[in-house]
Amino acid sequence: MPLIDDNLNAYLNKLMPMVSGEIGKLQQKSYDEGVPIIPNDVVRLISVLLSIKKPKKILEIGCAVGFSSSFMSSYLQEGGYITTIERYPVMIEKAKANIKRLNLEHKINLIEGDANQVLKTLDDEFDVIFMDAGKGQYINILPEVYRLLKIGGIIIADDILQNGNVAKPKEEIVKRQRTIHYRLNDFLWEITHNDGLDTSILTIGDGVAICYKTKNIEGLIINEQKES
């Protein structure tokens, strides 16, 4: 369900072109098969951000079938690369096949495993970090994401509004979804109040947060919200 008027959403989706070439074919195939890849309006947003940023190193958390990492690879500087993390074997198998078919193995390094553990083992610095994993884990992995992001780097966090449910009181959320509701609200509060980040939240797709890292700080400030 789009977060904006259905007619406007349909118009904008028709207006904005899909990705071209073989990567575009993977995009369309994924949509046709219901694979959970980023919607085209988010694709267009990322294309603009990466065109401006011209990243050398990108970290992706949540590879799925490899579409987004393949798409983003075309915006890398010469000699740049993408590190992407995926935990689900079915997705890993498909992503590896797609990355190989697109001849992008020299640009994309797929790490198999749980991002909560994998991120702690990384010691690189990234220009862009794209978060598209389990939404209930965003607040848990944010400290490592922040650590790995260069000053002047950008976080792009996808699917952060739960079709608008994040704005509802907890009593209106079904019990099995309340943990994600709590955690996403904590994540959104953190990225909008953290002194080390400048953040904008956009209502395209299912919500996208864009965070610019201004400086290094120690730890999260989420406990200040809970204690206030």
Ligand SMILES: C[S@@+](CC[C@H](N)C(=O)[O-])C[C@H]1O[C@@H](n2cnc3c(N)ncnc32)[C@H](O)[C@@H]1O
Given for the second form:
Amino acid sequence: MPLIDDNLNAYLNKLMPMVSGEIGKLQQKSYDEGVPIIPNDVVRLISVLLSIKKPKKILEIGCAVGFSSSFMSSYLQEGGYITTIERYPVMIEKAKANIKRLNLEHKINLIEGDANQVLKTLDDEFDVIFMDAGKGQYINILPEVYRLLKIGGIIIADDILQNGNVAKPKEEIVKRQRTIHYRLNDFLWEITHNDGLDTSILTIGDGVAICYKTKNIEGLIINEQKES
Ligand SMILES: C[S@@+](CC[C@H](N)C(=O)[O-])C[C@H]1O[C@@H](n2cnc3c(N)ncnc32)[C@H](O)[C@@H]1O
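Taking the form predicted on its own as the starting point, write out the structure of the form predicted in complex with the named molecule.
Full complex below, order starting with the chain above.
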């Protein structure tokens, strides 16, 4: 759901071209079939960020059918690669087929499993980490994401404003969405107050956070706040 006025959203979507070529066809097919890939305004934002950053190594959490990893692979430095994580078997099969069809197997390494477990097993340093999986997990996986991110690297976290609900008091949130509401609020507090991150939050798509890592830090500060 867009966070901005419908007319403006429709105008911007019409204005900004979709991805071209075979990856663009996968983008359109995914929209047509209702696969929850990133909207085109987020595609454009990531395109600009990666053009500036020129990453060698990207970690993606939430691969789905492999659209965003395929798209991001065209911004890698020579010899660079993407590690992407997906836990849902139906998506894994589609992603594998798409990555193979697009001849990107040498650039994209798909790890099958739950990010909560997989992240702990990784021992690499990434220039960019794209968080695009279950938003209720973002606060839980943030320490591992932080560990795996280089100083000077960036986190791009998608879908963080819950259609604007993050800003509402808990009484206005339906009960089944309260846990995600608390967790997203904790995540947003942490990334905007943690000394090791310089963060901007944009109302593009359903909200995107961009965090620049300035230094290493030990643990999350929200936990210290809760304990004191
Ligand atoms: C929004 S989709 C990703 C879209 C993809 N990044 C794109 O734009 O092309 C989120 C994906 O994350 C996966 N996912 C959710 N929680 C996960 C977890 N804990 N570990 C691994 N994958 C997860 C879902 O199965 C789903 O396919």
